[in-house]
Structures are given as structure tokens and as C-alpha cells.
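There is one chain below, alone, in C-alpha cells, taken in the form predicted on its own.
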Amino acid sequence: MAEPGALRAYRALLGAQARSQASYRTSFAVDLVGNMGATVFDVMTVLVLFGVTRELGGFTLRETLVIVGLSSFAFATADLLVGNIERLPRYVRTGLFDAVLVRPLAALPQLLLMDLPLRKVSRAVFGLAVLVFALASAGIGWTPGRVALALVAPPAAVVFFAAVFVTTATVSFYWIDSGELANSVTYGGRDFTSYPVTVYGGWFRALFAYGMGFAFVSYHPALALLGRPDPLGLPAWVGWASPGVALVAAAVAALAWRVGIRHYRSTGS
């Protein structure tokens, strides 16, 4: 547990990040209203697939909206609080990363709270508006179970890309040209858990949605909420499995930053 010192010293930064970037009122609500634009269009491609097709891998406009949403806000909410972590590749190679070491603060607090960008609140608040949409015009039988489910499985979902991106970045503590190869596990998450996992075939769906686990990201909280059947054959208490799996994948993401930390070596710079 951080100490109140280092609490204080946190809140500082956050605050001071806040400031800065809303010193410039009309540039910051510019940087709001286009920050939507990535998550808009994520949306708008699902819409325009089912503009030529009444479904998708089986699944209604209705159903799969419900899978866009908890992938979109999630997304856009962890990439609003970690997506900073982008940036350790470079901070490791300009020498940065040195400077955060040696204050005696931990140093993913500071990673994440140096550029926190709030400009993408805007992206997570509509997330959350076709999340909200999603649900409301699903035609779901709601029980207490289902509510349940509904609350806790959009933070889960939250967790575990906050855990591709820190394990990811961690890569740069090896590799210090890792930044594509971090993008394309991050990003192409995002773009995978966008859709039902029955679009897609053979290896790739394995590698990613079992193999890495971006299937308890959206797909199979979906089939639980929507009281419907795994078309490939998994059982139904899968679907309420993605807080375990988030757990799982932040316990991967904390061992993974722990290691890297200790094998990182100093530019010297």
C-alpha cells in the first residue's frame, strides 16, 4: 500500500496534468470531441457490416452491439488510464526512464501520470453511452445474476487490457524497438473483441481469443448477459469467467513488470 507521502505526491502530478492541459479551454474540448473519433468509427463499421448482412458469425445488429460495447469501452477506458505505458520504448531510450527510477516514487505511477492523457475521457463516456444502449435495447432477461454480470464485467474487461498494455510494454525492456509489435497484441485486441469470435477461424481465433484470452473481453460476457448458448460448444459458466481471467492476466501483467524492472540496465545517458 502506498504511504501518504506517496499519495500526496501522486495527486500532485495528476493534478498538475490536469491543469496543464486544460489550461487551453478550446484546444482541450477540440482534443475531446476528436478523441471520440477512433471508438465512433469502431461502432460505425459494425453498423455499416449490417447495412449488407442480418447477421454476423451468427449474431444479430442487437447481440453484437452488445459485444462492441464492453469491447469499445473497455478499451477506451484502459487506454485512457495505462495507454500512457506506449510510451516506456522511448523513455527507456532517451534516458527518461533513469530519471523516473531514482525519485522515490514506484515508477509505474509516475509512467502513467507523466502525459495521463484526458483528452480521452471523451472516447471511454461514449463506450459507456453504447455500452448503456447496448444493454438497455437488447431485449435481455434481466435476473440478479445478470445484473451482476452487467457491472462487474465492463471493469474486468478494463483490467485486462490495462494488462496488455504493461505487459507489452515490458517488452522494450528487452527489445527496445518492441513498439509495433506491442501495438498489434494491443490494438489488435481491441479490434478482435469488437466482433463475435465466431468470424473467425482455425489458429488465429485460438491464439487470441483462448490462447491470450481476449475472448472473455467481450464475447463470452456477451453470450452470458444475452442467456445465449456458445455456438462452439463452451460451457455457460464461461461466460461469467472474465473477472477471474482479468485477475489472471493483471497478476501476468505485475510479475511481467517486476522481471522487466530488474533486468533493466541504465543508458548511462
The other form holds:
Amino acid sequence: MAEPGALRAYRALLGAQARSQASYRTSFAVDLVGNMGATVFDVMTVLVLFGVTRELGGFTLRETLVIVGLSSFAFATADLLVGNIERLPRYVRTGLFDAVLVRPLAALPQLLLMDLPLRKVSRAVFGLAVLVFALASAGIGWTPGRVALALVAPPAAVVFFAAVFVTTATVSFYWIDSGELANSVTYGGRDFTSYPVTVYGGWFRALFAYGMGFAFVSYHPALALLGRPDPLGLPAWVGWASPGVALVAAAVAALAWRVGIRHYRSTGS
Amino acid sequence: MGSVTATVAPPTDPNVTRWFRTFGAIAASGFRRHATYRQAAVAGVVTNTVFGFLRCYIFLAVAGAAGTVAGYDRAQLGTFVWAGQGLLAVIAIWGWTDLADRIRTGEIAADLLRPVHPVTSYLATDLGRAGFASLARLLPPVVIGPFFFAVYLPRHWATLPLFGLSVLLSVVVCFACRYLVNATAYWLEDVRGPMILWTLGSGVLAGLYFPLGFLPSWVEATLRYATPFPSLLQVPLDVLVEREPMPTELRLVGLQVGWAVLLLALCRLVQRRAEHRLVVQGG
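And the form predicted together with its partner chain, for comparison with the form predicted on its own?
To see the whole picture, the full complex is given below, headed by that same chain.
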């Protein structure tokens, strides 16, 4: 995949996307603003909730904003990079996926570059702004270790969400009409990671936080950055585990994708 | 089914009966059409349930130790969330572009030839769809929620019928809003702008992300009287959890009636203006 010919082909795909999307200027501008709106409302919702309460699950607004910032930056960036894999069911149904498979390039990068939604850049930038603002205003006692974590945790969270997008999309190799099912994990995961894990309870928390690993996206890194012990009793080093968890998630996604492709049988359309 | 053509004798039964029969037949076909997408309905129920858990836990955390917030106690928040997750699919805020698509492709011309007014026929289809959704999409979350969270059961006998009426009005108001958003396609080449605005505004202003009572009371009141959004979701849910005394609830449902009439009239007006424009263009 690293051969220069393939790289040039991928770059050509990306260039074609950029040109085609930017050619309708007004639509593109409308899309940029609209896409940012979704993330703006997510952050606004948190502010509204803190309008009627002092603390959420034992966390103040400033502390919660670190969690929100990590979550919305990571989700928006992963959505920009690989979120369009959500269209896989449509590609499978319409038979476009067959065309992708017969080309002499890897299927996944082709799919992503064929439809890179540049309009989503605005959300990722807004997410980054929230994250930077939150980190600056949370009163973090910066140490070299925490600076390193602040630099590593957001990309790790991006990788994690990207893995979730790819893994859930592979369901459509088996069940064509699975769009909304994938949403419950991807968008559910986004909402889950926007709040301290202490907010949730019972098996639901166990499933999302540790069964699927969403606690490592924003909650545990935020605890480590803020220097707070975990109210749920996990040791402090767990906050540093997010890159490792992200790698495991990426490995699972790669495996699921490979198995899925092997299982794929054309719909014949 | 009683449509008038050159080869069929004009019907002799009263017009109103005929209108209702046509309306009923279109609604029934809307019901059947959506009843065929069973996989999608199951997937939708799973998603609504996951979001039910998320929102329920978050709102309960907002209520905190005190146990009440903005006039809702914990059980009322539970009912608000789970009934809200079910209603979301019944009123179908998002994802309806049928009309805009038909306008763009020109297929709308076929709709205009039919003897039933487009607003009427699309409304009938939508009511049929909502009928199926209230079985397949409203019931599951309402049944699942109480297994995991305390929920509030209405105490007043009149609440349930009033809730039913309020939901019906929500469906009509939501349909009219979506129709108007779609109808911008008559004038604009690209309806994505209005569509995005609607998608963003409707969720947050209808009371889906948080009960509007969490906002300062003057903001809540402004939204309620100046915009149709609270009439989509917030009003039927407040009626169901009996947040306000009965006379206030009746007034809120009355407000929904007002929005429904106003917006449907606006739909017909917009449709008439659009048809004139189509004729002028020769399209």
C-alpha cells in the first residue's frame, strides 16, 4: 500500500474530492456552518444543564468542559476522517462497493477518500477550540507528564472513535439495513463520552465505559489531567491507558473489516 | 375510490364522506408502506433505547440529590425521556425529504394532476406513517423504560386522552413544518441550508436535548408562544407528566391547535404561490 503509485492514486482521489466539493461555494459555506452547529448545540446543552445544577455526577462545569472538549474534538475529527464509512450500507446496496473492490487499491482508504466530507472541518476546529479553552481554564497543575498526556490523549481518542466508526460499519456486510444500529454505538458513544462516567449507572455504564472502552476517550484522561482520584475507584495510571486502548480498538476494527470483506457477497445490484 | 375522470360518472354521495374516504385510503397506504420496513424499525428502537438510557441518566444527575429540577421530579423525568424517545419517531422530526426530492426531479408535476390537494395527500400519508410508528416505535421505549427507571404514571383520568390529542397535533404541526422546509425547494436550487437549520433548531428547541424548563422561564415562554417548536415534543410530554395544572395543559394543547391551523394554512398558501411560479416557468 505504501508504493508511490498507490500514494499518487490516493492523492488524486483526495484532490478530486476537494475540487468537486469546493465548486459549489454557497452550498459548501452553508454546510460548514451547519456542521459546526451540531457540535455547538452539544456543548450548549452541557451549559444549559449547568444552568440548573451546580455539579454533574460530582464534577463542576470547568471539569466537565475538559471531558466535553476531549469528546467533541475526538468525535468531530474522527467523523471528518472516517465518518463517511457510514455510507457503506448504501455502497453495498447499490453495488458501488463491487467497483471499489476490483480496483488495485485497498478498499477502505478508497471509500474514505472517495467521499471525504470537507464540510466537517468546521466541527473539528470548533471541538479543538472547546478543548483548548477547557484545558486553559480548568486550573490544571501542568507537569511534563500532563503536557504529554494533553498532547497524546486527543489523537488517541480520535483513533478510538475512528475504530468505532469502522467496526460498526462492518455490520452492514451482514445486515444491509443496519444504519441506525451503528448510530446507537457511534452517536451514543459520543453522547456517553460528553459527561463524567459517574453520571451513568449499573450495567449500562459497565457496558459502554469498560465493555466498549468509551471511559478511556475522555473520562479517565480528564481525571489524570485534573489530578482527581477516580470516584469509581480505578487507580490513577488508568488515565494514561488511553493510547493503549485506542490501539486495541484499532486492531479490533482492522480485524472486523478484514473478516467483513471476506464475508461480503455482492447484492447483485 | 371516487375520483372524477371523464369515464366515471360524477359521484352522488356527499363530498365530505368522499373526502374522508380518500383521506383514509391514503393514510392506510402510508401505514402499510412503513410497515414493510421492519428491520429499520427494530434498528430504530434499539437506537431510541440507548439514547433513552443516556438522557435518563444525565437528567437524573441534573436533578441530583434534591431529586427535582424545573418542576420535574425523578419519575417525571423518567417518563419525559422514555415517552420522548418514542414520540421522536412518531412525529419524525428528521429525514423527510420526499417533497423536496419530487420538486427537484420534477415528479411533483404528477402530484399536481391528482384530484387531492398535495398538502392534504401528504398529510394523510404522514398520519398513516405516524399511526404505524406509534405502534412500532412509541410503544417499545415506553415499555422498556420502566424496567430500569422509576416513571411517572398520570393521575388524572383526562390526561391520557389529552395526551393522545396533543400527540396528534404534534404530528400535524411537525408535518407542516417539514412541508414548509421541503417547499423551499420550489425557490432554492439547494435545500440543504433550510434543512440543516431545521434539523439543528428542531431538536434543541422542541425539548429533545433537555426539557425547555431547564432554560430561564422567559426564554421558555418566548419559545412556546413565538415558535412552533415546543408544540412538537415538549407540550405532549408536559401533558403526560402533568407538569402543569389541567387548565394550563388545556391552554397548551389549545396553542398546539393554533399552530396546526396556522401552519397548515401557510402550507396551502406556499403551495399555491409555488404552483403559480411553476406555471410561469412552464415547468
